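Form predicted on its own, single chain, as structure tokens, below.
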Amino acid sequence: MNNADLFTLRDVSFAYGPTPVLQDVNLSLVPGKFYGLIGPNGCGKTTFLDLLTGCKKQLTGTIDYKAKELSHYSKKSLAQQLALVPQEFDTGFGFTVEEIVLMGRHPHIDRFSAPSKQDWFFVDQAMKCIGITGLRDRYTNSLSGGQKQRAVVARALAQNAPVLLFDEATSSLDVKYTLQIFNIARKLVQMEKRTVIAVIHNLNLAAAYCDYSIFMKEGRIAQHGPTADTMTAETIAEVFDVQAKVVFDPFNQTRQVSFQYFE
């Protein structure tokens, strides 16, 4: 392991039961990087993504944050350094949106404190960044799924965290919003050194937005390197068996894929 490292795994695996999710992964992240996570549906990655966290626990392995095996960590000292924004997130009736926002806070105020103007500048700013100031007294069974999304994703960002976990984190966002928060968090890793690992589905924005991809197949990961390296029709037919090609698009100055529609 080298001191640099984020998070070390070492012969990690998970499972349900008896069945099998994650298998010897070996693997090591470092800071000030986009990291996309990549794959078939049930291949592992919101697990891989729970086990950063300390949601759960492995099986066999290690699994260290900054030199440091995770689960010496405290429950409030890990939400000081990760924040998640899941797939689904149950806001419940009687919430607002900055109530919402200001979940992500809660790590960082004491217990029985009232939020402090810091807390607040935080709030403030997250849902400035996502635009949706207007929407702070709004109750969230009045909001779409995607105003909804936006506002867990504004918590994850009032969190100030140096690492942002996206697990599917634009699923339910159309393209502009989906490109906004793209934008915002490749920024607070270019600008403020910030790590982010996104379950990403899409090809074409993780091509777009990744430094570096993590392909995984059946529990394994079956190829990892910087994007431009990996992000090739061969590794593309290895993991989801499918035909693909991949050629840079001057419009986005970046590579994009496509696919092979009829067999």
Second form
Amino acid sequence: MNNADLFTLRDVSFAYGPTPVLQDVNLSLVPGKFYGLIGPNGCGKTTFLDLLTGCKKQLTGTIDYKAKELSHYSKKSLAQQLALVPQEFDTGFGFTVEEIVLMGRHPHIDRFSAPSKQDWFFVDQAMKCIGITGLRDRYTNSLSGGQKQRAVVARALAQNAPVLLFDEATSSLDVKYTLQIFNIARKLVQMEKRTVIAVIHNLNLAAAYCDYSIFMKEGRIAQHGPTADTMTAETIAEVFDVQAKVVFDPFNQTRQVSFQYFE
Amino acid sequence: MHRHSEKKFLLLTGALLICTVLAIIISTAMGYMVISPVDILRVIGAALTGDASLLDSIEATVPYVVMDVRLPRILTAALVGAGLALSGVIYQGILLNPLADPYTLGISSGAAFGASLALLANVSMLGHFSTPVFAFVGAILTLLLVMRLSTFNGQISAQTLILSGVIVGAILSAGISFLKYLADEQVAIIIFWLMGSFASSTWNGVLLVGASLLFAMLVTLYYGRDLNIMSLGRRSSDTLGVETAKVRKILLLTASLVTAICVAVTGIIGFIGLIVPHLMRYLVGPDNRKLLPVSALAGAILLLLADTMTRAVLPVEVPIGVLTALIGGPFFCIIFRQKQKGKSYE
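After the form predicted on its own, can we look at the form predicted in complex with its partner chain?
Expanding to the full complex; the earlier chain stays at the top.
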């Protein structure tokens, strides 16, 4: 809990009606790290991200971003700091991919201004980085699930925020594009000292990319720490209720997890 | 928002603007008494500049017919068409449902119920504005009820929205029937007003609709880009810096205000708010900053044409609400079919 923290959460809890979703969350996140948010379905991961982005307001406790209460930021100034890649992506009306990516510049463009040269630069850069420049003029409702997801990642990149939050951003992507997105995220962390906080279901991806893992279970933080220390068979058994084995994979130079269902 | 379509948009806006002006002049010329467009321009010029010499050589009844009979009606029709189309764009944009419009959401019925109540009780405490105020309150209450009915777990479900609108609309229709029953001898006033008509339009009505339309246009253009981004859903728009909850409230209130005033001035006119945004989205794309002005212009032209048809072309004057429903109903069916087939151009 010092001023160098990016996020500081104290005694945070949240509930939908009488159902508690998050309880007694105390956590500090520092800048320049790749965080993995790991846990079974319905353990509160998405709600956790929603609290960090200010989409939802915690019932008790406080959340500080850069030593200032999150609710004291305007939506616009927060959007210049935090970019979210949501799990679902739907637009009822047919915007083009380029228009969707340009929406990432919204917090940077004044209300009555047209996008500047710099805004277009970020848009072009983001599309090139993800490799969707060829889809520029396609309507988003004609895209496949994977293409849509990549367009949304490009939008978050165009937002050019120091913090990126991924809510299972690669759930519709094949193995190649999944690795591409995770590599881009890792580069942003390592080269530009940005922070990535990602909800990840694939434990092997988490083991390969995350500096730091936060394991959640039933609305509480079960375990958190450097991935090398926390990604253990015991933690996985406790959190997911499956038998696990963690081995070192010489091909990737990372830990790999294999599982068995408890009969 | 798109780099290359600015020119097309400006061309279309210009063309629609010219068409609107032409439609106003031509429909003023049409009717039982045919008046030449030149004379119309001179009468309008005289009224605007106060220069009586422009009226030389024009028959004495012409200025009266143009200024007091036809223009109030024609301008009301154009402004109401623009207002209904504008609220259609807003409702569709916010509720992410291409079938949403003031009519299908039950808002028009709510406004009509409020206005019928005012007509029946002969409310005059607010003077000229009694009917519009009651219509507005009815519209807002209906909007809140429909949204409450279709909200599950804090999310508005697009699937149940229209259904809720239909349910609430049906209850309100029954309520209006009950008011008609109570109205006894006054029932004719309510019935004719409900069917929608521009026959009794006044300059006061023109000013009222015009002012609310101007206000709504400024508000919606102010929030145009936010409205675009809100089509991505709440989580995305919140994290892209849009005050989603606030903007949604402001825009829904604005659209309901315009709908309520349109209904209060002319009765229920359906489908304009549905058809026009669809056609225009097809032409200019989904960017609301373009869609709003072109839809308003196209709505003005469409309703003015329909009203001129019933006033000057058809042998008997069909109530305008009936005419738009007869034209718009089948169109609604087509959109519905396309949407079900997943082939909608949206």
